[in-house]
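Given as structure tokens, the chain that follows is alone and in the form predicted alone.
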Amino acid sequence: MISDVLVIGSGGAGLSAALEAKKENVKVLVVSKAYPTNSQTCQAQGGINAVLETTKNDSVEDFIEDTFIASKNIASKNSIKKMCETSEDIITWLDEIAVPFSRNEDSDIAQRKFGGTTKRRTCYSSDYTGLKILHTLYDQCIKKEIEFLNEYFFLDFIKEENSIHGAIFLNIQSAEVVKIFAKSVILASGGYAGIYEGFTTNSNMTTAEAIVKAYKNGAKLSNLEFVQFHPTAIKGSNTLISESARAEGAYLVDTKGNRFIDELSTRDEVARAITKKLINKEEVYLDLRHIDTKLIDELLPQEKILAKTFKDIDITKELLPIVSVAHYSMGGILCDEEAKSSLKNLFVCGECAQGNIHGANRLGGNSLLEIIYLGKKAGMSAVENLKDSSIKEEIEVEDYQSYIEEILSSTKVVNVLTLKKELGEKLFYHLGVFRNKKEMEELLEYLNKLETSLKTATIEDKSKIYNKSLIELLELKEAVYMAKLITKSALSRKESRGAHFRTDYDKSLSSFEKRSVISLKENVDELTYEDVV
């Protein structure tokens, strides 16, 4: 198969991207694991920051500032900068899309008051935005007659010297291995928060196979120690409770109903205040019963059905007990204004990019923002990119259908629910939100020890037809490999910063206020330290 620009992953970035490119009239395919409706972007119930000709008292200055001081001073201004001045023409565009923003008495588009920030710029679409925005790009996508190819799993990328020309999937319901060669292609797959088992609010198909697989053929990879923990997941079940509840007047209280923090601080600082009273078997609530049942039902309607039903709670009535647990990848694959990676023909965006723009701590309602504001680029960079490159169906790759029928005819059966569950469990006590050197060591022995015993693993079930242990037994590997390269840059940061604490290293030191670089040379994985201009 062939397309002028490959997309792949079909969440808010890579449908922005998607649109983009095919403004230009060129052949465009989104190939993806899951179908584009059920992506990561319809987790993001929130809000989106703008700052828009009818908000009051803000400036983009202010969210620039904002921005900046939440990454705790390792994103770039510039970065930033560009981001949040677009950030009106954005809304202004979703608005023209027809995603269905909440309006004000004005009849202007709604916007609240995000933790982290000096104002009220996140607008939103009740407690449902980033799904509202998912579907309607999705629709805008069909309306464009842009192709797709759903239930494909990313085994690798076509790749020769330093330039990718295409990648290379598992049709996922008949286990057929499939090449689609392209002159750009643009990687939007998704974060690695979900690899943490069992303690995420991501879904089990944000598995980080895609980043492991653009670092092991040379790209660079930065800041995957910032791994941030979203403080309220509905306990028992890591349902997300979106930040929009505490903007709109929820407290967090102890068993003693004492609030404890300021609820709208940056979310590390409340994750890190909500963990304490955890480990020290205390158990917090989020308390919505002082809020106007009328303001609940019109705005955080998604909220009060997820407490009732994962909880069985009414949130008008009773406490919601909440943990917190990893919700997002502030790092990913290292790239440029213009969403270029270091690999010729690859662009990112979305939750796998590194675009200097979050730092070590993102404000909630800038991810949303910044899927579209990079996936545009991404979009851009593509097409500019078609008059230098070329298809090149003669490439060797490597024989992913014999190492499938390998894998299946291996004798050594392994349980990969139960091995996900537990890799997750040893992620959230040794990598969570308070770290060390001497339990992050450990956790490495244990990865160490977990990637030999799956080399020659397989699955109980051995069909074809849609075998979705297979899926999983590949996506553990990628993750097991995932996690060492997490761990090894939290190691190396002798110091804490947002959402990275170490215990042993309580402090920020100026001389790692910089961003971590990891990248394969001669299959060592080498790590520096770059200013971030």
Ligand SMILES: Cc1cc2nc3c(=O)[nH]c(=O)nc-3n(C[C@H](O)[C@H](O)[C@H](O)COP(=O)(O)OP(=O)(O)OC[C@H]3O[C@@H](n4cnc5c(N)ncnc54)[C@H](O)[C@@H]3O)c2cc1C
The other form holds:
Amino acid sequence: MISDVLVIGSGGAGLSAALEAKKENVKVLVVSKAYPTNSQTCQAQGGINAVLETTKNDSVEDFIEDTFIASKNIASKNSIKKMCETSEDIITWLDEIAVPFSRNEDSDIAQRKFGGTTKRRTCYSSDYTGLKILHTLYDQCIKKEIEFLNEYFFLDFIKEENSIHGAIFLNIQSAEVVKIFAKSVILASGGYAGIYEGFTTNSNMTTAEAIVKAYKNGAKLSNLEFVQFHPTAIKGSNTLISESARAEGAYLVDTKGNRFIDELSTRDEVARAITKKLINKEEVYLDLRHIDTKLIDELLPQEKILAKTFKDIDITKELLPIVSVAHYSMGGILCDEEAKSSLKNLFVCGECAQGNIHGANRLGGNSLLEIIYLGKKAGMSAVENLKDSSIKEEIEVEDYQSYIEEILSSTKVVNVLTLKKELGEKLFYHLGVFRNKKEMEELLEYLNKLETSLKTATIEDKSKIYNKSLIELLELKEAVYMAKLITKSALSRKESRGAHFRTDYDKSLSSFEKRSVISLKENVDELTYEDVV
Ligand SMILES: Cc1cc2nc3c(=O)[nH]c(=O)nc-3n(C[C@H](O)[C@H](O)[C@H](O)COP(=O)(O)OP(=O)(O)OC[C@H]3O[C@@H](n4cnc5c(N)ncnc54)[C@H](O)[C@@H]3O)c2cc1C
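Having seen the form predicted alone, I'd like the form predicted together with this ligand now, please.
Let us now look at the entire complex, which starts with that chain.
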């Protein structure tokens, strides 16, 4: 198969990139392991940040400043500025293509105040913002006749020297390996917080294998140690209660019913305050009982349903027990302002990318903005790149069909679900809200052993028809590799900054006011620190 632009991933970033590229009337193919209506983006509830003409008492300068302060000085002010300056255009575009934004009494797009910000600048669609955006983008893709291949699992890139010329996929429905050649490839495969299985707000599809493949093919990764922990997930299910709850006035209270932190501090601070209480065997609750029921029904209907469904709690009358769990990856594949990765013909956007915008701590509402902003940049750059690239069908690639057959014919059966859970638990307790050298070194030892034992592993189900266990095994192998890269990055940053808090180095150090960069040099991980300008 051949395409001009190949987009891997059909979340908000991938679809924005595809739509932008399609404007130039080139062939665009979007391939993903799930269906476009069902990516991580559809779980985003709270909203998307922007300064609009109608936004009261706010300015683009304040938006830039808030984002930069939250980044703990390791984002690029220039990149942030460009994104913030474009925010109104992005909301106007989304509004025009029919995203049903909530409105205020003047019929202007309504905005709420999120944590770590000084102003009300988060636009929303009730508490279904990501879902509404994603489905509207998909409608547009259908209208523009963009092609899709769903349930195709990305296995590897097609690469010659330092250039990417396409990708290899496994058809999940048939276990058949397929090569797709393209002049430009956009990777929009989402983040890596999902590998904290059982301790994450992410879906079980957010598993990082594509980021690992980019790394193994020579792409630079950056800031991997910055895993954001969301303060408020429902205890027992890890289902997210969006920051919009606190934005609309919900309190955080401890076992004695006392509030113990400004609920709208940045996420790293709130998550630490909550986790300290939990370590001390206290409970922490989200308290919405004082909020008008009508307001809850209008602005937080999903949160109300989630609390009822997953905990059988009526948030208008009862306290909701919560915990802080892995939520978002600030790190990812390093790219420049035009979404270019360090590999020729490869562009990256969305949560898999490290575009120097979030630094050590992302503000709620900035991710949905970034995925569209950087997604559009990736689409533009991919089209621009077409004139310098060509289809190279003669490149020899690894025989993945034999690799799949080999896995299926092995006799060493492992229970992937149990191992995924074990990995998640180890990551949460050894590389969680609080970390230290000893715990992380123990984790590395565990990861090395697990990696070795998975080399020849297989699953019980040997079928080739819709073998989801096979996909889960492939995901797990790369998740372990990803976990090692995060751990190495976290061990190397001997300081505390934003979401990365080390109990053995509890201060920020100016010598670490840099982004970390990890890359593979002759099969050895090389970690460096670079100034961010
Ligand atoms: C519960 C929750 C609530 C959130 N709320 C907000 C919010 O209110 N505001 C905000 O700004 N941000 C929010 N976020 C963050 C935001 O939703 C994400 O950062 C964003 O949606 C990521 O978009 P994406 O397009 O990069 O990735 P995704 O939406 O994760 O899409 C990734 C795509 O890649 C595909 N893919 C992955 N691996 C492979 C593979 N191996 N082969 C083929 N395809 C693959 C997937 O199938 C999917 O189509 C929230 C996140 C969560 C988890």
